[in-house]
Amino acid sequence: MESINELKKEILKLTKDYSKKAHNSFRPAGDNLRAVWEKGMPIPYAGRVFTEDEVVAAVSSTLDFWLTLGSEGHNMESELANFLGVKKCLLVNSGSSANLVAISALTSYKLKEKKINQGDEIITVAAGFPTTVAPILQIGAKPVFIDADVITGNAQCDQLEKAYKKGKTKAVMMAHALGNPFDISKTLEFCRKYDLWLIEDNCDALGCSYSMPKDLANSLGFYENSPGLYDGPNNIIRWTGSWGDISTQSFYPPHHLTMGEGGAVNIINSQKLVVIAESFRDWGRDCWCPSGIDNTCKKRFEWKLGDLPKGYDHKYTYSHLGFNLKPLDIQAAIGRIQLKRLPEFIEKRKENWQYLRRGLIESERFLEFALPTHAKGWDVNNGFFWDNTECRSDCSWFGFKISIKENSPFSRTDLAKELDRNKIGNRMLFGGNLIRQPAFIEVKKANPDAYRVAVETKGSDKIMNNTLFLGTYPGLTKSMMDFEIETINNFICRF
């Protein structure tokens, strides 16, 4: 008779079998194994990137029926806090129950007068995904609107004094857009100097990097050989997400890893906030104990919390009204296989969108192209050049950002629907000006004093109106973005 150890074996290898013949078309681009691309297939704007190491991953986990978080999501929250050299990272749901459980971690009484309370004021940006706001509301906080930069995609941080209200402010919280990092020195400036909360929506920027000169970064708190930190010769480098307080990924398909669905709240260097952030992620509960493990502060019956009676039992006290947004370990042990993945991935990400941006000069007369943070400008010889700061961001892109100049004789919609008519994937800048959307128009009419507008919106009006983004992830093969070049030049050459 086989032993059950043998019987998983030959299952897996079979799974393994089965994957190679079966998603052959989600392979890494340059995969040998990868199926071919042909002119009139689908191209996505983003995906699944894998091989038979993620399903097999997937089968022998599910093949151990622990199914809740365990095991594999503790090894893969170590794994990613070492990547980002942060304190703790939680695995959650998806990256907006990650932003949803950053924001309510803040709201913790245990935090006493950095707390944030009903009414107190967030700033943020229009331009964007609505989950980076949303959450604000939903903890009874009151987003305060920044405008964006139309080329960067980002907050024009240099609005953050205007949207200041001395009492109210608490934090500020606002995504690096498209894999672009915003402005972090004076983001970190400005929050330190009122001792705000900094949250950063990481979604889509995994893999980004921002360097500042060393005295600069040294006064805001960042030294040489710092967990988390590479050095360069002047500047001290860090990954996106790590700058702030506190922040979020997506594990979502399109984005720069995946777990199908998924996320993580990234806590940076507070064991207080890991306590409250696990709490409000696991029910509000009190105890830190992983699920199916008991005691591991050793008193479980010996506390006296609340008014609930002496050694009442600690797994069943809560501290806060938390909720139950964790992913299952099937899914953990997917995202560790990509996580191994994720150079490669950043590199890619890199090299596409670079050769798209080389690709389209000749429609620079009616389109205009995204620039890093602190970028000046671009050109086919030399890539960026960049501006006096001495900041830099390196960008792992999650889209390749294009805009509608004001002087074309064709609209966002028309390109859209050309790159629809040839099965190119196309996104918008996401919600666009949220200000406009349906949602946020109710809200308004419910309580006119739900958010403020701290300036004129008009750079995410821009946004709203005239750009779209392609892909640059890590299936990409250079057919497909010469197909799309091809058709985007060709577009702009019939005007």
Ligand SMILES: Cc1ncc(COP(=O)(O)O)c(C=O)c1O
Second form
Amino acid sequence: MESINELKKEILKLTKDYSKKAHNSFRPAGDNLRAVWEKGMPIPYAGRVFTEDEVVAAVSSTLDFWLTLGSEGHNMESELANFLGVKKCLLVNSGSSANLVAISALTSYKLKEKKINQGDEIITVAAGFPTTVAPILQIGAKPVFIDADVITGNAQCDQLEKAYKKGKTKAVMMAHALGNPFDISKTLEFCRKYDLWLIEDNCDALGCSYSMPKDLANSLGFYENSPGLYDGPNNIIRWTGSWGDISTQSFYPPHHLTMGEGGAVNIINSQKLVVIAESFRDWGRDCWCPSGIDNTCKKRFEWKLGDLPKGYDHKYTYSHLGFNLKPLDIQAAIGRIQLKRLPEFIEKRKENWQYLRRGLIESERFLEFALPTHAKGWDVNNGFFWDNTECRSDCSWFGFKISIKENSPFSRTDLAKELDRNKIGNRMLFGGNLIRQPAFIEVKKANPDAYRVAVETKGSDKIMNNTLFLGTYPGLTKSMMDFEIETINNFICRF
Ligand SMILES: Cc1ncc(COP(=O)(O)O)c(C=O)c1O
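What would the structure be for the form predicted in complex with the ligand, given that what you showed me was the form predicted alone?
Up next: the whole complex, starting with the chain shown before.
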């Protein structure tokens, strides 16, 4: 009779052989086993990029059948925290859940006067993904919208002051749009001035970084290197998602790494916030034992909390009205392999963006392309050129954003239809101007005071009307991108 270990070994060997044959169109571009793409085949805008390693990890974890978050999850949490240089990462089942946990954590009574109360205001941006904003409403706070910039896709941070209301504003919560860091220095200066929380929705931006001059960084409370990133002689560089108080990731397939469904809440440096966020993720409980483990605090039956009798089991003591938003350990097993690929994936997204940008030069007549925050322009020989702030953003692009110029003889829909006809995956910048979405209109109808629009949102309207994006994901091969370039350039030549 074969031992359990031998059986497992055999299953994993067969899994490996199977996956090499069955999944070869999902391998990274450039991998020599990767299936060849031919003209006429679809080009997805994004998707899972993996090899047999992820499949073997998933099957191995499935055979162990621990199921709920366990050793794979805990290892992934510390590996991700190490990568980002943050105190703690908590895995959750989606980026939307991560945003919900992050903002809910800031409502905890344990934060005393810094706690976000019902009716308090949180500044955010009108253009983007709905679940960056929905959790603000779900906790009973009030989103206050500023506008987005058409070129960067990000919040126009010079509008933050216009949105501020003394005694009401408690936080800024916004995304680094499509893998382009927002103006972190301006936002942090604003947050420090008024003692506000900063929540970075980093769901589309894992692997983007931002640098600022040392004296400015020091004045904002940043002194040391982030692990994995080297500061220059005069500047401090950190990953996005490690500048604010708390940040979030999505690991849905189009993102920089995937666990199928999944996400993370990153707590940058407060142990108090770690305990609170974990409580909200895990049913609201006070106890912080991982599942399957008891008595980490060594006084499980000695606590006296609330009106419970002394010694009431800490495992069943609840300090918050929480959720249960944990992913499966199997997902984390996949995520850990993806994390090893992350440095390569980050670079690939940058290269793909540059490749598309160079190829589409002749379409500049009618098309406008993204620029990183602080860049003033781009040229084919020198790449980006920059403003005089000495702050820089390094984008690991989530997508290749294209806006149709105002005088163009065709519309965004015309271009999208042409791309569709050629099976080239394309997407809008998510919800466009969110305040035009039925969900937000209905919320306002039910309660006219539900949110506040601090400025005109013309930029977000332009993004809604004139913008789409193509993929930059690491599964894109040169021939796929050449076909995208050829299709767009040919389309432009018709006008
Ligand atoms: C900026 C941003 N935040 C949050 C999310 C939600 O992530 P998930 O789909 O994992 O819930 C997304 C989804 O793509 C996103 O783009």
